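Below you'll find only one chain, the form predicted on its own, shown as structure tokens.
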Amino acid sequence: MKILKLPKNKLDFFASVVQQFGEVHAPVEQNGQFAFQPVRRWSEVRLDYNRTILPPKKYFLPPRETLLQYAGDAGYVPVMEGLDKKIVLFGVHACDVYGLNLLDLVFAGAYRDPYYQARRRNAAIIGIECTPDEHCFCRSMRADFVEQGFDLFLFDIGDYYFTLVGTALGDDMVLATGPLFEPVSHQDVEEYKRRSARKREAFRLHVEIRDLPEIFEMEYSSDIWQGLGERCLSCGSCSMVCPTCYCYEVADEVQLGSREGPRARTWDSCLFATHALVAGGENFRKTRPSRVKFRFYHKQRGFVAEYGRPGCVGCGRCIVACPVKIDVVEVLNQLRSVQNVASR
């Protein structure tokens, strides 16, 4: 992996150059929160953001999209418009890159999703280091640093960005800027290591994930789930903002007076009362406690069994979004606590 440095005072010039690789999207402030949006003026971009409202998955698995158009006996026609649009996501945090890496595993598995795959092929990722706040626990989830899934990744070392070049596309971006990037010195490496150590010490939330799947097996019948179910509103906010939640619903919409229409895919949530509803009216997870428990088990047990790591990246979005203040870190630490075992 090539390592270079980029002068901070030339960042806007670099951003203008990478436009040749696609439409640039970056975090922009909206009423005190942040969202990835197309960049109109570089002065609007906030690379010092804590987290965006929605993760970058919205670009690859949109909240709502039309998959195909059908028409009576004529069959169906896939809707492919926009899938070849090239974009550059500028300023993606390591935890969100990690989230995309997990979604790549899901949508490149036994049932490959051509819509997701096409959008991923046409997107460039420029990551940037973040500063943890009171809701971040990505270090505990081993997602505070990524070794793949980005084209370039920037680390603040003062007057420069310490830059990792992760792909051939990232190298092309560097070459397109001419002499803008510079070789790193020994002092740059030392500064990177000092700042990296300070960041590790800045995390305020911690959770131990070692043997957590086994703890979940032991606590399947814990009273915790009933208590969480009584608090949960089944609003699905945590699923909507999660970088790795990928449940969706597919429905045909029939145009009035015809036998044709679109087939649309929309985000779904395992917390919705209808998520496990099947033909005949049977609902495998009718109660809120059962749905809350399923979500936690899928993230911390099912993902580990399928992909070798939890489905949580520690971004803190679900903590911020939950209207009844269900805190995933508190839940995980409570499940592990000796007091919880002793109380039964």
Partner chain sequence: MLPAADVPTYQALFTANPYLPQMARIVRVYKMVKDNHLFTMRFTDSELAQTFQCKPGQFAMVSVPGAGEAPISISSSPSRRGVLEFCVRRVGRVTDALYRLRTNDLVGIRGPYGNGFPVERILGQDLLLVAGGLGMAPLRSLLWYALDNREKFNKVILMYGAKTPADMLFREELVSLVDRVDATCLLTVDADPTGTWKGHIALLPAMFDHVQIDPANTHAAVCGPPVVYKFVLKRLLQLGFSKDRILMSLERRMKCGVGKCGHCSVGYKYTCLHGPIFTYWDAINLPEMV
Second form
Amino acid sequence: MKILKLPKNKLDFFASVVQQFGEVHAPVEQNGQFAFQPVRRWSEVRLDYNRTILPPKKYFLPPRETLLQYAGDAGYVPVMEGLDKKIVLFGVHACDVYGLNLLDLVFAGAYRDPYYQARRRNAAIIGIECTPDEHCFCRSMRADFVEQGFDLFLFDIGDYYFTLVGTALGDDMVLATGPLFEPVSHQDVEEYKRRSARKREAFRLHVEIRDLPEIFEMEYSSDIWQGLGERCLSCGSCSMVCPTCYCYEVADEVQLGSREGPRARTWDSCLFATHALVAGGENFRKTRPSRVKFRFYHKQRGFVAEYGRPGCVGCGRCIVACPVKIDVVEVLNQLRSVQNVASR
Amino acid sequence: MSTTITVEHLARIEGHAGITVELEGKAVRSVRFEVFEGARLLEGLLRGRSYQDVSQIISRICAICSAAHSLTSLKATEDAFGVEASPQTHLLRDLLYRGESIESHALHLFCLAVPDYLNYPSVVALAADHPDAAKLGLRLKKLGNTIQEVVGGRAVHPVNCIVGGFGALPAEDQLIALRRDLQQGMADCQTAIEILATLPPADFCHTPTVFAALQPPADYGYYHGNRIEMLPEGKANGGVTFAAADYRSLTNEKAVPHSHAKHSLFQGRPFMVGSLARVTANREKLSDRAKKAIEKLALTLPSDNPMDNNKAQAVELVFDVEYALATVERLLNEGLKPERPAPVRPRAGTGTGVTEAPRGLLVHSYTYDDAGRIVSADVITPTAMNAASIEHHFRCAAEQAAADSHQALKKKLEMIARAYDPCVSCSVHLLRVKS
Amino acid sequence: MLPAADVPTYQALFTANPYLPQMARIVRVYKMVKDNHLFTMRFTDSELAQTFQCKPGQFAMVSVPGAGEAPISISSSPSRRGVLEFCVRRVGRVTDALYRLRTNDLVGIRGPYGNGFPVERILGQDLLLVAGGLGMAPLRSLLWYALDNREKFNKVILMYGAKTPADMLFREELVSLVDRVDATCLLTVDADPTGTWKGHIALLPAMFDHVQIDPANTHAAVCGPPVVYKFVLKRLLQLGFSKDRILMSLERRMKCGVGKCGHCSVGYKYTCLHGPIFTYWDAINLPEMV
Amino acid sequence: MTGCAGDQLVMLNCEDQLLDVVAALDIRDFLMASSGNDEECPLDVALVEGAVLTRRDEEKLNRVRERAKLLVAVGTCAVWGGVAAMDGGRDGDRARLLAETYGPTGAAYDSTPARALHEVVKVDFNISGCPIEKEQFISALSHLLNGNAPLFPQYPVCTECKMRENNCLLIEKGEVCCGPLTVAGCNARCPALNIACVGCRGPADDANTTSALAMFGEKGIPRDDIVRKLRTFAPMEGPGV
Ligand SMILES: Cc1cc2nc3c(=O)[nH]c(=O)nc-3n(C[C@H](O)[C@H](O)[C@H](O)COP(=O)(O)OP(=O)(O)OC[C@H]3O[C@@H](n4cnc5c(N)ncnc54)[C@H](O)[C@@H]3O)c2cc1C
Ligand code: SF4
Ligand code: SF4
Ligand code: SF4
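Moving from the form predicted on its own, what structure would you give for the form predicted in complex with the partner chain?
Then the entire complex follows, led off by the chain already shown.
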């Protein structure tokens, strides 16, 4: 992999060059929280953010989007406008890149989702290293570092960003800046290693994910679920903010006084009572405990069976967003009957 | 021989009300403006609620005047606690108020009143023959709503207004879009006046009238000010004024059995509030454009014809669009200061707020305990104040039209009621009876 | 993934945008049972109509524009090309709207989806079909597939129970099978208020007493309401059926049919991709399956 | 029925669609907008606003039900009782409140405790909101015109709030936000303006009030305050129609 370094004080220049690869979106502050937004002034960008309210999935699977348009006998036609808009996501954390990599798996397969895929093709990702806070456990979920899914990835090594070039597009970005990037020296590599080790020590939350699927099977009837279910408000927040939650609803809307309209999809959540409701009132997850359990089960067990790794990247968003403080790390550790276990 | 004329359920007004007139030969024996809107007793239900919830709940008294209720409520609460909202807050509230007035007047003029003049049952029927007029009316109405959405967060029951300020300030691009709409609105108002000037005259009820209106401290408007002026019968000046806190001297209300709305009298006489009262009392504060509209509509002040309230609304429409545009331009030039609502420290006491709702004077008065919970609440609405005056004008019209067929008289009575633009949901919310 | 050269054209249509239905015309609406009509549909594109292929037990997503989309089993056998038959129960938004449509009206169809019955595994062996009530709908395609390819299977046995003769789906068609010598067709009703029913009057599990079954050499496909599963599964296990020779068709909420929307997941499987046909072994290993 | 007319006003506020609405429908009886009404004819759809607060309301509602194939409750008052039913309308206190407000004549007024429509007649569909949302109204009408049931989200305001990427007032500021209990459809209008949701749309289908009360309790807010707040627009737990 090509590795270079970028002088920190030239970051804004770099950002301005990157604009030619698409509209630049980066985390900006919003009343004490952060959100990916189109960048108007580089000075607004906060690369030291902890986490954005919504993960970058909002760019690829928007909360609401029209898939098709139908019109009487003409039937359905795909609505693909705007999917080819070029964007550059600047400052994506490793866990979020990982989250996208997982969504990529879901939206690929025998039936590729052309909407998601098109948006993905048209977005460049510039990742950035971060400092874990009290809700981060991406290291335990093995998502604190990514080998793929980015065009460039920046690591802070003091006066420079140590830069991994992940794709040809990333390389084009580097080249477009002229002589801005410099080769890395041995000291830089040593500095990178030192900081990497320090970051490893900085994690305060730990879970062990080995044999977690099996533990889930064993604790399928655990009392834990009852208690969590009684607390959960079915507010859906955890699913909305999760980088790997992708459930959606589809509905036909109709234009007034016509037989035409869009078919649109909207984010959904398995915590809602309607999620597994079928005709005649039969509901496969009628009770709230069964739904809370399902969310955890699907992420920590179902994903492993389907994609070979858990569907949680340890970003901590659901912990922050849950009004009743349902905390995935606590739940996993409780299932294991341990406290804050290190996973190495 | 005695006959009774009844309009069972008055259409094209807000709420549920009817008219009954009993005639003894040609003499008018009794007139009744009947309100059968159910009593929701909101003031009673407010008791014990925190000051933070009050304006949201009380705005539900009435949708058409919901911004007026919200802002009057905030004025009362801020008065009680001595909260000083920022000048920017007041400016935006004034703008919001104009939005409501524009919406309400456009709705009333084009959708509710004008169809009468041209003998249509509704604006929809009107639209079939005069699509441009109908669309113009709807465009102006929408303009008022857009202002309310931008400032208040919602066109009906604004959500953004809280004690001390706003939850969030309008964004610049919203203001820019609004400016464009207001510019279109300026042209639309001009056309509106031309259309309204061609309406056949409504000349069937003449009587000298007592008017009451808020005295604006500076510009013509609805939100600022806390002194009320009463104009003597048939006069455009020389009235008495008193402070909002003495609002009870405005009214000695009595509950009447035929109506859920209580009737207000001033020194034993009915009085009229609303556009006509405001234009009469504050004519000199209007802009040149608005004054031209007065001429164009042949509105003579003081007026002895309640139907002129429609013309006065049209004049206000012209003024408000112009004023709102100037406000938006000012906000865009000066830029909005990012500020948080003024701090609120609840304390025990009574506060009163008075404003001019689109239909006239509106008073809210609350007594709080030291935790900022409502001990008692009084609300006096314009339609309640107008109720006695409406009946008075019914009587005049019935007397002056004694020769008419019942059908014709009925229509006249309906037109008078509608000219007041009565807001019946409002009228059933009144202050508590003094024991 | 580019469609390979030998992939039928229709499949290319449905993979380019898997959410895009193709329009089909309602050719016939046959009122089998109250609120259970059989809709015969044909793609308006005649090439598509001729080339569309599916496996027994697969389903399609059927759209009524404006009302939405619902997963419906393809009831017709893949051995009969040109048209598709759907036996639809009227239960809600989409199915209601479908019932308002008439012959010649258009619907959208995409598919086929799901794994279908593992026919390859049954070839040369005995096939037992057990259906209760409306469970006949997904089994019908398998039944006709077996009958149309009779030589590829050993014994073919159908047991079907309904409440009354009037509730029996595909009644005429199935009654005409009773006399067939190359298949055993046991039709039963719980009760016969009309007194004209010539078949059995007994509960469905009683049909097991009328045939010889060789569990080691038979696959059983079961479909019906929960009581049917309860008693039939018990009976099959008593007979010595291995759990992976018992096949069942599941119903779940489904919005995409192609493994994206998340609604149909049971445990860690998707009904639309890994199902809707599951073995009993799958079922007991997946929580919330039945 | 009895209300603030806000929902009718919202209908009239659909300025851009109003003439299309009128073209698509055959409006027979719309008192607030028209005087040429037919008060007897059978109706395909009746849109009814307001809560039942008088015997007169009740009689009228029964008549409308007889006339209409479909009856749609429009607005929180109609769906849940609304502000007039706040705190259960303080039913016990009603006579006293009437007397307090209107004096001795008050006792003679036609006044009954506030009821939602479904407490009086069968309601086919609900369009909730105080006032209703334009988009939902237009969408409901459009679906009804095509013979389909209206389609609304059942989940709470929180979901839409997150979709809009708002800051969470409940978690970040500890405010009493009714978002987790209130049915979505307003696109989290208030939280988007930094104003806590007051629950004007009525409860979500699956509102977990018990847990929410405990949660607010942990934040040190007196239980009574929360209960009253939650009961401003609707009873805390109610029947889904
Ligand atoms: C693989 C499969 C095969 C099926 N085959 C048939 C069949 O052959 N005949 C038949 O009548 N029905 C079949 N169903 C059930 C049928 O899909 C539902 O009855 C139908 O979706 C109800 O749609 P609706 O809009 O009319 O009902 P509503 O109750 O209005 O449903 C609303 C939405 O919920 C979902 N939904 C509700 N019930 C179900 C359900 N049971 N399964 C899946 N989604 C549901 C649908 O996506 C629907 O859009 C099958 C379901 C599955 C999963
Ligand atoms: S489950 Fe929670 S911690 Fe895990 S990826 Fe989703 S939001 Fe992040
Ligand atoms: S955020 Fe918490 S309360 Fe809300 S649905 Fe998720 S687990 Fe339940
Ligand atoms: S956020 Fe709450 S109070 Fe505001 S409009 Fe929505 S439901 Fe009503």
